[in-house]
Amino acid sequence: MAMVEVKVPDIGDFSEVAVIEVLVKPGDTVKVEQSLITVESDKASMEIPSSAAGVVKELKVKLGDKVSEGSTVLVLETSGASEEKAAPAQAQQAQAAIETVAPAVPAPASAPAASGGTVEVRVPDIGDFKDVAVIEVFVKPGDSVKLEQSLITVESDKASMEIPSSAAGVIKELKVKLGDTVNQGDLLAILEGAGAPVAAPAPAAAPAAADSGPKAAPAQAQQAQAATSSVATPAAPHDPTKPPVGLPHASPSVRKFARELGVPLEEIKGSGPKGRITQDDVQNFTKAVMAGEVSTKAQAGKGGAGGGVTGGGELNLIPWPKVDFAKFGPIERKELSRIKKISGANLMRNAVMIPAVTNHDDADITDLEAFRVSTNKENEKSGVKVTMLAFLIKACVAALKKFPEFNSSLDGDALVYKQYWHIGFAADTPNGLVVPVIKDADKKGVLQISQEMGDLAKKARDGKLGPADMSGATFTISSLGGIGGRYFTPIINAPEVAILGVCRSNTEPVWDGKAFQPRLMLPLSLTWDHRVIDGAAAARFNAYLGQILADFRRVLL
């Protein structure tokens, strides 16, 4: 083991930038280029990535601290190598992120023909960043802008930055809008009556400037950086109850996270320093909307929260009825458990958003049940009791391998096929339904799966399941076991695309071609996402699963 100090890389002329977010804690395992902290200057916020991989041994900064180039962020315990060679690249990346707040040498096209003419303002050199999103537009046609006045804010995955004007004048035409993506050299605006662009070379000096070539750019970037580092009015704490002024106070990663969830940041009250919105704030807001505890402005305009039971929201349903139940007779009110609140919001979303279809079938498990009983007798001393659910998990893995679309997830317009088989199983607890996950079920035998199921079920009953125990499932089985019932329609556990429901098996007369024979039949209810799976594939999956359960030797094929 070796100890490595991770330091702030070269961030240009900026110094004493404030730490506004700490993304890791001692004991965390970090990868190369994983963001460690978020810092903020007057013009840009950026995330400082790690130059090495390892375990965080000691944090050297906290919220509110000021850091500069060379400041120690944390100490990592690595596996032996002193420091990753990625450090120089990281320094270049961070420097590129901060330098994009300042324009580079204006292109010849940006120079006005004469005072009172028009000038094209373009995106300056923004380093290695490509297709950065325009997240804020500060000006509109007809506005007068000064030299170095910010025109737009752009954002990459690691940093947000303001692009200043390279000239002064009146905006004749704006060439970008919110949501556009821009690159170096893209046209931002056309100015009328513009003065000379910043640091425009004199005509006599043009040949010399041309000869100097790339050497002039760094000096010009430093000069522009110094201009943009002038003290600006600090951003006010974000408060959704007040009229919006600019962007909500949040880091680039939090804004990206909110965009992916479709969460309106301007409606969230931040809990971080100076009212800054954190990732926890976004998650809590999302849960509250899904539970119907709060409404977004878009939902309120349509009659209520779409995620809970208080209204129809964007589905344009009529509001949920409000009834005084006590006037009809005695009542007792009990608050929902935390598990039911969380799972209820997820179930509501999945039931509404997934076009789900359910196939019902029966599997003959007569021989498999006899084998299960004999196996338990032989392993009585081991203390491991094999259940039918353990066999079902192995059978499902075989079916998922034969029909891989059932082991996939939708990601936008793409389908992600997973090359691992983690099977979730619904467990009933006193506080509500939870879904522990058997990881890498394809690599485990029925006895090992039974042992893990017993351990996870006990942790579930004791309320000791951790997030790792319930994450990563590619397919889920919901078993009502010996409770009863015949068929039901389980709700898909997004982002999975299918779920298998099983009920209590029953002995039934089955025609074998000559006579009716008593056979133990297991009801199967397969619910699937029709965006990914069609009816024929679902029927084949159920039929193949039934064949495996009828003759478990097929698992070996």
Ligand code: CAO
The other form holds:
Amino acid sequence: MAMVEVKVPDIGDFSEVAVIEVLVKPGDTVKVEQSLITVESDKASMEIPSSAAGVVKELKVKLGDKVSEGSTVLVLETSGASEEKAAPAQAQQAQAAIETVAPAVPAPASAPAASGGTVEVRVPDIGDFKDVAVIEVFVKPGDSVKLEQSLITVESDKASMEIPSSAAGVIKELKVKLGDTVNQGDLLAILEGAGAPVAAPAPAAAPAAADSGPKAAPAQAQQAQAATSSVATPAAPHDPTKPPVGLPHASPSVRKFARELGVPLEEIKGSGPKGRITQDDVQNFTKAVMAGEVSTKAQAGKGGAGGGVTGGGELNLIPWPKVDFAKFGPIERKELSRIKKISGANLMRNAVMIPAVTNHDDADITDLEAFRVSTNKENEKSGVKVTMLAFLIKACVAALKKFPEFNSSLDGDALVYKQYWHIGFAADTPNGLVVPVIKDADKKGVLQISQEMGDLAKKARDGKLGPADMSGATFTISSLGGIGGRYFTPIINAPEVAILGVCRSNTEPVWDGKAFQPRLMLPLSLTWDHRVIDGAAAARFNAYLGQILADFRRVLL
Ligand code: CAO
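If the one shown is the form predicted alone, what is the structure of the form predicted in complex with the named molecule?
To see the whole picture, the full complex is given below, headed by that same chain.
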């Protein structure tokens, strides 16, 4: 047994290229010449083969790393015998790569065509690649192309490469089509317009992963713009539950396109020759995923397609409707405020993740409101106005003490019961909703709570609340009483487990057993997390709250 470091061989001018695929992992047994990683520059991608056989002990690169010739890819544990062969094998492999991409004769420049102002673009020196098939055509007559823009992809049984334009201009005539075979010097296109012919870039071929020998391509290819090796294995039909067969067969530009979209290439069935994945395949796959017609392997693992939550996984929602509103009438677009962006994300999470239920009830606050009004009259000079919300905070503290799970938070499989009672209240501000917190509401009187609430509400409206003013709440009240409404379903402010919504009180006829009496009734809406609280407990909480509000002396009990 011996350890062998497998290094990136001479890959010509391709230095500091990004690792875009890691094809093996520690513990894997690899053969000589088996592809280990794929690297990609902005022009080309190639697979780096192993120079020895053995078991992968340690990976020295990860996705996104940049490597150059000589960078260690991994450490292999080899048997003694194969280790001895490893060095020559490695050398040979490196040699193969050198021969494939080493610098050599510059490719011919584009030749001005006979007619004035046009330029002929021909297949440059592509080494040993003879009669290679055109498998992709990226341009069409009328297209403007830049110097070095890929025009076509050609493919042999070992490698594929994109052929760049040797000049900039507009394509007047395209001389090749899909399925044609081309050789060095063949006319690809006639360009006209802007670009003068420039010393041409020529394509380089990288060694195919499966290319076993130094026969790949001679050195001339160095100036090549685009080279890619790919294992010519047809992509498997899409079945996210099955591991992909072979590596995705796609050109560098398609790989890049897929990577930008986050599309798993190995899950796409290629429609091109030999199962090659085209840009259209990637687009169609993306559309199918977005429409919920297929799911990716990642989605299948989490629950799959099919609308809704399956297998305990995440929501698989259809895309948000995209409407051009301006088609229907004048519009004005305004960015959401910072507060709205932040609170929106929180509300979204809480609405989606909490199995929330809302109980509606009414509390008779006839006497309490009379008491509040008289207290405010007595305290007129103090400047502190006692609000119904302050009474509600105090009443809620009493209910939370009686039903402690309403003052708790979920922590994995445990409930954390808090021994403090900090009550948040939703405050409407010009910039959006904020929730300042009255700390230790159990230790404060209604007057003090009213005063603090007034101060915090002003701070909120002035946009001066700090994080400390808004953190630590154990329960929240959202009061729309000053505005109106009957009932609503507030969203729990996680990690709290319940929230009380309050609407405007109304004088209503209430049957006292003998007759209808006019009573001031306060609508209450309690939303609770069903993972923590049961419906019966919620009904009891509301009933108890109603009793306290009906007779505030109960707070003292
Ligand atoms: N029933 C009847 N009248 C009520 C009432 C109720 N439940 N609650 C308040 N009122 C009255 C008040 O007595 C006051 O009347 P006066 O001016 O005659 O005294 C008036 O309505 C205005 O009250 P207010 O809303 O300014 O004061 P508040 O203490 O009730 O509330 C605050 C303060 C900061 C909570 C409130 O201004 C606010 O921002 N509310 C909106 C909260 C919100 O947007 N919630 C929805 C969140 S979505 O989940």
